[in-house]
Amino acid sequence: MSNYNFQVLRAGINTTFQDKGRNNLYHIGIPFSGAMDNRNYLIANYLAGNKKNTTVIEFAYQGPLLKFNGEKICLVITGDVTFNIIKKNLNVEKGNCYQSYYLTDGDQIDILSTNRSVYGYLAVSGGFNVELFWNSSSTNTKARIGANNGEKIKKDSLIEILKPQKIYPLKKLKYFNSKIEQIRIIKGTNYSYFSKDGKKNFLEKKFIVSKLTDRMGMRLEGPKIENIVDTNIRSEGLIKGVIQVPPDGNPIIMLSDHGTIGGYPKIGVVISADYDKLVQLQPGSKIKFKEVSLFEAENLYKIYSMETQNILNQIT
């Protein structure tokens, strides 16, 4: 056991380990996993010093209370989050994201709730000492794959953090999360299998994010997408971001943790540089499909990742 460690004092709603994800595994029915929200997760590391890959802890909603033991680490919280940090003697600072903090034995870092966002990410310098599944620490608790044994974190349990080699100088990035409200998607390959007016109301009309939503997928409401052709078809390959439109007409958006496989019509697919920002749409949030050409999408993407890679720059 290291002597490096976060004692887990309130686990918080749904606060798992993660990384890039896993890759090339859909042929035996594991998705990628990984950090909801990329952006943030390499923000998060690059403030705290650490490689592209490194673990971090991924919370939502409600995040962990958290009581370090060891001599000295390096901090950050990255998303939009409200945490407190309880030193020793017990005085409260209140924390700023993309900002980086020292914890010394005996300080506690309470990750009291995301704000008009799902996810946050907490790193410290060095990384968690955490078993690898496949290449990756990524933990699916629904397929009980990658660290803690595939679990959420739990209350009373140990964090082991791998003793950093050197004290990293304390970091500060201005970075402001905007948010979106139109997804842009391209084609499906069931597009076909759909009404007129059914693709009009994907197209036109607003839906909203139900509390049906997980790592695993989106469920939306609203207007009814109407099928013409067939409900239900063989199981095909699903990947991250495609848009099934079960029976009931209310379309499903996969996430991260998705299924491989599905045997319900795809409308669409949420290209990969809106991604980032339609996971961290609470339920209640009201989204519009906008389609855009493939040629378009591999565009926005280009601009998406320039865009990353302007702003760990920015970290020095």
Given for the second form:
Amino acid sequence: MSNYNFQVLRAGINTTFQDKGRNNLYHIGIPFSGAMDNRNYLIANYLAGNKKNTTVIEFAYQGPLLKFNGEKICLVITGDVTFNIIKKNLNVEKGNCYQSYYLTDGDQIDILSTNRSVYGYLAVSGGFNVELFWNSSSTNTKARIGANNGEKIKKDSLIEILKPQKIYPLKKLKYFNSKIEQIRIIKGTNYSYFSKDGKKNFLEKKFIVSKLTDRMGMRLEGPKIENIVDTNIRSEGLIKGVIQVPPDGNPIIMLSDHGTIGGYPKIGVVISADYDKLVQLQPGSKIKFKEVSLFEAENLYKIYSMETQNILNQIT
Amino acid sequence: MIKNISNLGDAALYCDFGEEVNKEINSIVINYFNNIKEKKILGITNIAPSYNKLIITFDLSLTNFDKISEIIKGINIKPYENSKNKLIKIPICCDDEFALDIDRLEKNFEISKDQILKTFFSKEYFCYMTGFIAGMPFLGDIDQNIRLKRLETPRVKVPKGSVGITEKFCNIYTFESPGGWNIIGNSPIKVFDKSNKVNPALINPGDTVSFYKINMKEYKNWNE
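Right, the form predicted on its own is done, so what does the form predicted in complex with its partner chain look like?
The next block holds the full complex; its first chain is the one shown before.
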């Protein structure tokens, strides 16, 4: 047991441990999970000098208030986040994302909110002392697996920090999260189930992200997408990014903690390159879908990966 | 055999085995699943069998649809090895406290509760797929005489351990979950055990399940 830890003075709304996620368990009902916004997760770890699969804390909307106990750690927050560092002498310093800070014994980090976005990430140099399930710490609250016994981080608990080997130098990165309304998709396997007007609505009209949105899925509201064949299909596998349309005509996008089997027709699938941006859309945001080909989607993913690598290269 | 391969988004292969749903077709799907899994193909991140489909996800930074598609089309599938699958016996208590929908079923089928349960317990069931929530088995086929649709309005919370029937299938809720199946009892055993790192799901696709009845005293004293 390390004597470095965070004392959780406020847990925040949806604060969990996450890493890259876990593979090869769909066939028994366990989805990928993992950090929702992969790029911000990677940047957090690089800025903290960690290996890329190190566990971070993910928070949504309002983050946690944490008090550090120990000698000294290096910490970084990524995303579009407002936070303060409250020194032991109660001096308050406004924090900047993509810039690392040192905390010493008794300092607090107060993560107030994610701005015009949903998820933010906190990484510490060296990482957290957490249990792995099938090679991943990622918390899946539905199946109760992952770090912290598969539960959200709770008030008054202690988060064990792995004592760093050496104090990592402070880093700073100039990076802005671009905002988009347009989400590119590939036609789904049941695209032909929908009426001409339904398809037109899907590709030409705007949808609004509803409040019924979490790590499992994103429900949208907007013009109805009329099904003219069958509102149910035989239950089959789902993957993240699939857009299902239940009988009420309002699309649901499967996100990282989704149920692995579903029986609603699939009208489309969000391309891999746009997933990070999709998950950051707050309830009330508008979405417009644009269809691309598989070939275009693959190229867009190459560009996305290259951009991510360029950002990470600027850090080291 | 696979009738058609298409892409599901940019990072998954959607293999269609035809429209029919029966044990024979599903056994072929599961056989493909086992064969592909054994081959440990570069970039494949998940293989998900269902009644008549197989979805294979892959890491787009390591491979792509065309490459995986070629591999799957050219794959040499060994014949089905029955020995790998298990017969699992599951105890259920069907006291009124657990059998949430038994009255509804009695009314619908116009046969007695005892007759419904007798019919249900008389068969062995094949596991077509596992999922939706961790470890939940989709089992079939139940007798023609006890088939009913899902509830019109699904329950917000189905208790953990509930055993449900709908159409020609039955299942076990491994966690408390929303759901619309007709609940006829509850099993005290751990169908999903996260402390078992090798095989956390008790019932895997291709396994066979038989149910047997226990009373409330046995249920309460159940100790694994």
